[in-house]
Amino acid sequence: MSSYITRKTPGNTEWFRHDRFGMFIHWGLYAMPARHEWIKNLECMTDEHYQRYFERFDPDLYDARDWAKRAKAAGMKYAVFTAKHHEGFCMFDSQYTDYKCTNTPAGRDLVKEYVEAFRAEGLRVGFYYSLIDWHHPHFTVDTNHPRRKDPDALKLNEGRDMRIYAQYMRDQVKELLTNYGKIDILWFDFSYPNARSDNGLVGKGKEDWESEKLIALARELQPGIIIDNRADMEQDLWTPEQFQPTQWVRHAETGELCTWEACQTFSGSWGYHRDEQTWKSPEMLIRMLINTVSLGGNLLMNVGPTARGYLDDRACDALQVFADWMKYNSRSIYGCTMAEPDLLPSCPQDCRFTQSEDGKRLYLHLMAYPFAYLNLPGLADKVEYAQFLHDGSEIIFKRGSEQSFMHGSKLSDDTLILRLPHVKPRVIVPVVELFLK
């Protein structure tokens, strides 16, 4: 069994640490301008200007079943859908606002379709709910607000009451956690209590959100739900964004290992961005997944559907990269974690280990394919069988002292020498499955 013990939290993270791979879905009115999900902020748009998107939002090609099937084929085990992003637009039929999808040409509850489709494919479902709301009349103008540059930005806050907005959030979270059955993840986003601007605006944190009440409500309604730590309160999940950690994420004060999830995009934008060109290569996508699990984490990979509701060719191609690799190599991801500390020094350069949580199998991911032989110091007495994971074909190995298929200086007796085919298998990152004694 794995010796790694993560920090105890209120939610049930056992399934989460097993499943390792999920789909993030950023979808809203911002898919229409198609130039970044923060477009209202970046271009300092007024509500009146942004209204053009609300009046024309018509995702006539939205088929949540297609999304769910693609997610499942890619090896994803759960999903997190943006029920409300920073723009304040609700993708569900909330009774607490008119600013919702059912009042647009879409005319239906888009969250409901997502939940039903993903659940039908056996995937767990989660909601992203923005703490920020650039449309709500009681959300005060702050350092991230589209009106932050107005000459009278501070005066705009006269009559606004964050207590009313905090209650609004609780009302909507109650809807989300009551009307759609069992919800596995609640992803709040985000807090910035230390932000300050030259014109006197400040950021927001747990006091503004009334996070204690909000989280208590969520846990009362959905016991065991997983909640991230972005409401300015430690909960179940640490969420490094748009970078790859180089070690297991630890608690800043106690040093305890945390349950963590790297959230990443296929390109440089979360929402649909028509002209964005920094799409990640197939090699980088697979390496990101392997790197994350090799450090005890999960990967939440984002798609940004178009305004008409489908996943464009670039997103489908990226999902297919995962589908092709995971079809044969998912055993090195599901139920796996960082290799035991005594095994880590054996991992060669340009390789990554993952290990099954029962400790019986070690997975060697060949990020750069070696020529003919690969030395694994310290493993000679620990491995009883080796094979490529993608096809189950045997890999011959010997001790360092038995150099019948090697020349040169003698290796230590505890070194395991793998004999690999000269030609790399047609797999982006081949995996060697080592059965431990």
Ligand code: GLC
The other form holds:
Amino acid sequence: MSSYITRKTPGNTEWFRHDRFGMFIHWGLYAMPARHEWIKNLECMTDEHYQRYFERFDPDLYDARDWAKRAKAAGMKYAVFTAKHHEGFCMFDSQYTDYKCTNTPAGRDLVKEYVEAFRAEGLRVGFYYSLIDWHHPHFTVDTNHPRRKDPDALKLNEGRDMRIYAQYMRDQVKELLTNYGKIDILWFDFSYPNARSDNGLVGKGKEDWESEKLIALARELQPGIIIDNRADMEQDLWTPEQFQPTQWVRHAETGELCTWEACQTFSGSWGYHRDEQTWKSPEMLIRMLINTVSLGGNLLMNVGPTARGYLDDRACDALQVFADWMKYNSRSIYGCTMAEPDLLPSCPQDCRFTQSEDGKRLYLHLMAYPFAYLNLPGLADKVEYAQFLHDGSEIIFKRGSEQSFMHGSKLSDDTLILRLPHVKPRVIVPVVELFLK
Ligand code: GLC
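Starting from the form predicted alone shown above, please give the structure in the form predicted in complex with the named molecule.
Below, the chain from earlier opens the complete complex, with every other chain and molecule after it.
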């Protein structure tokens, strides 16, 4: 058994740490301007201007089953879907607002189709719910609001009552956690209590969201649900975004190991962005997944579907990169975690270890393919068999004292020497599976 013990939290994180890999889906009206999901903020748009998207939102090619199949093929085990993003538009048929998909040409509950399709493929289902809301009349203008630069920004807040908005959130979270069956993850986003602007605007945090009540409600409705830590209250999940941790994420005060999930985009925006060009290379994608699991974390990889409701070729290609790799190598990901501390020093340059939770198998990921031999100091007495994971072909090995080819140089006797084929197998990152004694 792995000796790593993660901080105990109320949600059921056991399945989550086993499954390791999920799909984030950012979909809303912002798919239409197609130039970032923050577009209403970035271009300081008025509600009247943004209304042009609401009136024409018609995802006629939305096929949630297709998304679910692609997610499953990519090796993803769960998904998190934006039921509402910062724009405030609801992708579900809420009874507490008119600002919802059923009142657009879409004419149907998009969340419902997502839930049913992903569940049918055996994936676990989660919701992203934005705490920020740039449409709700009682959400006060703050440092991130599209109206923040108005000359009378502060005046706009007269008559706005965040208590009413907090109640609205509870009502909607209740709908989401009551009307769609079992929900495994609730992803609130996000808090900025310390933000201040020159014109006197402030940020928002747990007092504004009434996070305690909101979270208590979610836990009561869906015991075991996993909740992230972005409602300005620590919960189950630490969520590094747009950077990769280089160590297992630890609790700031206690130093305990946390359950963490890096969330990343295929390119630089979460919502569909037509012209954005920073698409990650296949190598970077696969390395990102491996790096994450090698540090005990999960990866939530985002897609931003188009306004018409399909995943564009770039997204499909990126998912296919995962599908091709995971088809043969998922054993080094599912049920795996950071290798035991005493094994870590044996990891050669340009490689990453993961280890099965039961401790029996060690996975050596060859991020750069070495020439012919790979030396793993300290492992000679611990390994009883080695094979490539993708094809199950034996990798022959020796111990340090048995080497006869390193004219003059000496390896310690407990060094495990793997002999690798000269030609890199056609796998982006080949994996050697080491069966431990
Ligand atoms: C940020 C952004 C948001 C995105 C989220 C994903 O907080 O505000 O657009 O949904 O990150 O983690």
